[in-house]
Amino acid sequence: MGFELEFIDIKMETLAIDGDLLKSKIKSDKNIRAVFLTHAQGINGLTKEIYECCKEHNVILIEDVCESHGVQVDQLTKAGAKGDLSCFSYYYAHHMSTIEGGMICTNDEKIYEYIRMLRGHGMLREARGAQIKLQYEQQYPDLNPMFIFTTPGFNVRNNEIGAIIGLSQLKRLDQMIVRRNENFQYFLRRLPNWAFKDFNLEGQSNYALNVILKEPNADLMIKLEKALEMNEIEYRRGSAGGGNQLRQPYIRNMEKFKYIDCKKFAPITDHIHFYGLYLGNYPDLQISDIDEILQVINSI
């Protein structure tokens, strides 16, 4: 999109941007033009600090609330409400599905208009606005109204089977979330010493159960991997999306980031990386299942 890529380390309590490290960035760099913010597995990423820091220099926050549906950010707000965008994913895996799919939220209403034709190749006739019809309308008179494209687009839009599942599981997103926190608490409260436990589980909305190492130890983390493998209980290693970004080809590909120390620019995401894995949690997920799972991380 011909933006600059930067990246900020995280905290380990929350998964998301460190907010402190955010607004020293935002601060010192006045290019900053927008902070992407994940609210990573279920937990609320989104500080009061973050939020009124980007308020306060302008700067565009989008919430990516993909695999954290539900979150509460405060007493009145859920994740996705707060932001100038916010994104949901519908991908199967996640806490209520359309087969895949997902959604964009904003308040802003250029932003929506321009999302509107962006989803359906770009063109004018999917935008719901009056005003910038007639824009386009006038502006270029040489064209057909009904087959004006706006900009290069996608076509991403939804179907009614997608709909009639998604809409079936809204009904009962709440009791979802209720059941995979209580699995999530209960996990941890069991977990051995050597792992970490102290997450900010206020406001959760739990997507996997986390198994962080405290210290790096690779011996320690190759008997668990072995040991999850022999049992075959499925998991991903170094948390969602592959780990730290850093390291991955299509970041590591671009001259900026080519030689960049991980480990030194992001400690925490960097220890994650190689330290840390999640299982899945999921509302059918029994104590009986999560038992069996625990004894074998127990046994390590």
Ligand SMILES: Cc1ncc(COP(=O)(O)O)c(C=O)c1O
Given for the second form:
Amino acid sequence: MGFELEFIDIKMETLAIDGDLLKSKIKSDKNIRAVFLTHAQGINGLTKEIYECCKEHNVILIEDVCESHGVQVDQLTKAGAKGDLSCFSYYYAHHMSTIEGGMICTNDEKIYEYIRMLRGHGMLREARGAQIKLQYEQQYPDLNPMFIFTTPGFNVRNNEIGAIIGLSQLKRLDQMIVRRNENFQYFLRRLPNWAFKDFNLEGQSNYALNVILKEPNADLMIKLEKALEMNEIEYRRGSAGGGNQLRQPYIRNMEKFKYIDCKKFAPITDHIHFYGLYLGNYPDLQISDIDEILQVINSI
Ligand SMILES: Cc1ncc(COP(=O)(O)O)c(C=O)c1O
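Since the one above is the form predicted alone, can you give the form predicted in complex with the ligand too?
Starting with the chain above, the whole complex follows.
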């Protein structure tokens, strides 16, 4: 959309943007327009200082809650409610699913209308408000109001089958979150001491069973991965979609990031990229299954 990207390292405890780094970035760069904050792995990433910093500097806050449905940001607020925009994914690995699909939340009427149009080929008829419709109809009297394409768009409309599946899961969402959290707490308590355990779990809604080495140790990592593979336990390296995004071709081939020293620039993200992985968590996962996984990990 013509914006330039900037990256900020994360904090290990939250797996989300480091508030101090964000503050100094926003203070030193007056061009920052929006912050994209991912609540990773079901851990709350939105601290009071991040929220207040965005408000104070009039920076749009976008919360990615795709893998963290139900996270409590504070006693009264769930993740996705404070940001100007927030997105949720209903992909089938997540807390609730419509097989594919998702949801965007906003309190801004203009953004709401724009997003409605964007998901349906950019067509005006997808907008809800009478005012916006009238405005376009008057501005483009030579066009059939049923077919006014206001913006380049997508076709990402959900369908009724997805809705039925989603609505039935919504009823059980809170219950499923409790189970996921219990699984993770059980798992975390029994991990060996070489694993990082100090996640900030207040208000969590666990997505996955995280294993991050406290210290860089390539040998240990190889052993861990081999042991999991030999026991047919599926895992994902890097702890969230592809680890350090600065290492992914879609970013690293941009001129701006071509020569960046990933390790120096974002040491925590880069540590997790090489020494972190996660295993699937889901409400039906039994304690006996978790014990089996723990046995493999603890045997290394
Ligand atoms: C944090 C995060 N953001 C975005 C997405 C993308 O969601 P979707 O596959 O529904 O587009 C995912 C998917 O796993 C995710 O975990």
